[in-house]
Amino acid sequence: MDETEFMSLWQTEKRPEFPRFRGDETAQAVVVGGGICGLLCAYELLQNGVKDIVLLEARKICGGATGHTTGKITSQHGLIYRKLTDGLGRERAEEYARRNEEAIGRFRKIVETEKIDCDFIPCSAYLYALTDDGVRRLEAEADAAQHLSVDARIVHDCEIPLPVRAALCFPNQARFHPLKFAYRLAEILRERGVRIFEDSLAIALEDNTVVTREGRVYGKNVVLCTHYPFTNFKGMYYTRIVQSRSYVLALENARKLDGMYLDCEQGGCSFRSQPREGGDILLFSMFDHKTGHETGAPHYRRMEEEAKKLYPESAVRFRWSAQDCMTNDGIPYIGRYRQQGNSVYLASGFNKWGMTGSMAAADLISGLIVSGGDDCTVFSPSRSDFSMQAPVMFREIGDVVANFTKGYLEPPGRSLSELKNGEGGLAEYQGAKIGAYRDEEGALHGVNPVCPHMHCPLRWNPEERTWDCPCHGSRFDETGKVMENPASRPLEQRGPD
């Protein structure tokens, strides 16, 4: 795959480079995971007093769910003051809009603080509504909000080009260009002594020591900030978090707007602009499907044609997907992931609004590790919300089993000598079925098409050139190479040599 092919807008950014780690160390706390999770509470440790950092990324500073975001720091989450009150009542949705809120100002803060040039703009963000059913869903959710001390207000003037009925809107939200943010943050971690390792994949946790294939490394503390657990077994995470594909298009020449939109309908347009040398650009993002599914669909051409008649004069600049991890319940997982003991901690399923959600978590993790105490809060990973979560687990664990079983009884849809160059899929070969890939120049791809996460079989997808395991959500690349956890293992090789 063109590494430059789905490159997000934010990645033509520079961005600093750091070590391998080698040998074995121990610190005060171990973070591991580089996104902007990670520098967050790395950053949100020194300034609580704690100096001695050890910091892996497996792969790249902020290669993944943070170079893929579209960067929109906002407390307004879809409709979810409304299901938090009905479903665990004032005082938790206060305390998750609260935090939410207060994250906000934070980034504001540090911004200021730490003098980062990173196109940080106060805005509203709205949440608009194109049938009479959304406007009483909005209205529901603006009542809701108003309770939590939330600032949010209907309105019906929007500057998208939609038949908007009616909008809930949000005002001093904030947007940013989060690499020049996160990439400035982790060069000042480095200039306050932070140890920031790259291309150090942490594969096993044992006792607090975080085992990489290169060295160990003792910490006092260990934060996982790694989007999908790493160590996702111990409390069952595999069935606790769904993780879930969208699309963004970067567009020149269409119209700038003030303010941040999203359809209040699931899979619903979203619209926001980004200044740039040369003009500003709109990031226009649609469809949200679960990962692994609907790999035939193609999402971009689709989107390609609603973008020309919303915008006739705009022009495709960039174009991306992003991963997000979803929760049952719709709440992240921030606090003490105490299947590994009571100095680890847990940050993930951030539910596509992983800036605030990354923000709360620091600020969060950081007091317990400081101070201690107990972390019974809306968003500990221990929490009971059965009846929120029961719904989605079930129904997510029939989804597996029924990929299972249509993903080993599928047989292979042609020979080897059938691909063209460009195409992949399931391929038989000497009587078995193999994953298989040719590229433009005519050289075969074989792997086995089973994930080494919890071996279940992988889907072709055919308009981003991936396997992509849709039981649990790891992806890799046309050559068996891992693209998204929680798989930490390239899929084994099949096929002719």
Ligand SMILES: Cc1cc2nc3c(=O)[nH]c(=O)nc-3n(C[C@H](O)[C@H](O)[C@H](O)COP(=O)(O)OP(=O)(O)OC[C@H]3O[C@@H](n4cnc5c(N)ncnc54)[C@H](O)[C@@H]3O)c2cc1C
Given for the second form:
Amino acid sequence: MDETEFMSLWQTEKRPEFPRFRGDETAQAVVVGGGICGLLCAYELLQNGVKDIVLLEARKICGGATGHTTGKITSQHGLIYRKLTDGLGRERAEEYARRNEEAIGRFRKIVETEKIDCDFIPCSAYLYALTDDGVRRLEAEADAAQHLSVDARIVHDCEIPLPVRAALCFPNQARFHPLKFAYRLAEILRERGVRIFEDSLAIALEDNTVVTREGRVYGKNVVLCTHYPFTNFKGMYYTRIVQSRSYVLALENARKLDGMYLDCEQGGCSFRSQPREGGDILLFSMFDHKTGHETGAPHYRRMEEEAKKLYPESAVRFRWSAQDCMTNDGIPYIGRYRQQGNSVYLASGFNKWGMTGSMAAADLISGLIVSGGDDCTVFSPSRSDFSMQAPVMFREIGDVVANFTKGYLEPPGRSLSELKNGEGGLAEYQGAKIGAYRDEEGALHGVNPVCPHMHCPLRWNPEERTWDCPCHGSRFDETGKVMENPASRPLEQRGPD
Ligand SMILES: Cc1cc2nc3c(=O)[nH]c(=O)nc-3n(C[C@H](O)[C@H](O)[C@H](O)COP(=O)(O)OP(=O)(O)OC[C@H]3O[C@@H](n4cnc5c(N)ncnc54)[C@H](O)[C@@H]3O)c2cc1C
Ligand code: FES
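Since the structure above is the form predicted on its own, I would like to see how the form predicted in complex with the ligand looks, so please show that one next.
What follows is the entire complex, opening with the chain shown before.
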């Protein structure tokens, strides 16, 4: 795949570079994963007096979800507060709201004290409804939020070109350029002595020693910020996390918006502007589906048609998609990773709200490391409020079983020679089923279309020319290289040499 084809708007920013990890080292804290969560955890640890830190990144800093986010910094996480209050009670819902609200202030403080030039703009966030039923749900959400002391009010004026019936406004939120922020933060960490390594995949955690292909690093404390936990067997995270994808267009010549907007219906549209030389650019996003599902759907074409209807003068400048880890109850896993021992910590499952979620994680985990104490109950990875988690968990286990069965029974459909240039999918080669892609020059790339994580049959995604796993969301490019975890090994090569 052309690496720039689905590049995000943010990724035009110049990236700092870091060496590969080699050798044997020790540290007071090892942070695994160099997305916004890992960087913020390292920063908060430094601020709290932990000076000896190693950070390992499998690929490049912020090349994962963080490089593809829409960068809204908000405690407005869809219709969350009614659900949390009803499911967990007022106290825990309040804790969730408070931690996320504080996170907005923490971003502001870091931007100011570190003088980070990252287009940080205070603004309001709006959750909008297009139907009567949606308005009723917004009203219930407003009521729940206000009971938790969250500043939230129903308004009727909206800047977006949709027939909005009402919107729930959260004032005092913010937006920023996530990579201008994160890249500068990485440089600050390096300047203050944090040893950051790229192209350094952690392949195992043996007690508190993180093992890479070229060395080992022992950490008195280990913080796992790898998006999907790479040690997901312990704690059975493969039954507790689902990966969900969304799609983004960056539009030129679309009306500049002051606020940030999100449909209260799942999968609806989201809007926000971003300042840019030559005029603001509008980020327009849509869709919300489990990775490896809807692989035949023309998401980009449908979005571009929708964008053209809403903003006829606009032109698409960038388009990309990304996925985030969704938990069964919609709350991130932040705290002690008990199955790995008392000094291993986990931050994952941000449910597409990982800006404030990561900041809350950095604060909570650095607090646990420096001051001890118990996990924060609402975020604890070992929480056991099964009434909120069980329905989704059983549905997802059923879905995994169905995908296994369907995938293994699916016939190859055609022989290898029938694949035209630019086409991919299952094909028959010497009596066996393989996965194949014939590139535009006619060269064939053959793989075993089975996920190395837990052997789920993969699906070909023609839109992005990837192999996607419908079970836990790993993704591979057309040559079989890992693009998204939890898989850590490439696909086996198959077919003619
Ligand atoms: C389309 C979309 C829009 C979004 N918009 C918003 C938004 O507006 N506001 C908001 O709050 N949130 C948003 N989110 C969610 C947010 O972007 C994510 O939750 C957040 O970026 C996750 O950060 P992270 O550091 O946990 O993960 P990542 O950024 O993915 O970082 C994890 C890093 O760990 C590395 N890694 C993985 N395995 C290993 C290993 N074994 N060894 C070493 N390193 C490893 C990866 O290479 C990666 O760089 C959005 C998500 C999506 C998909
Ligand atoms: S990601 Fe688990 S089987 Fe593919």
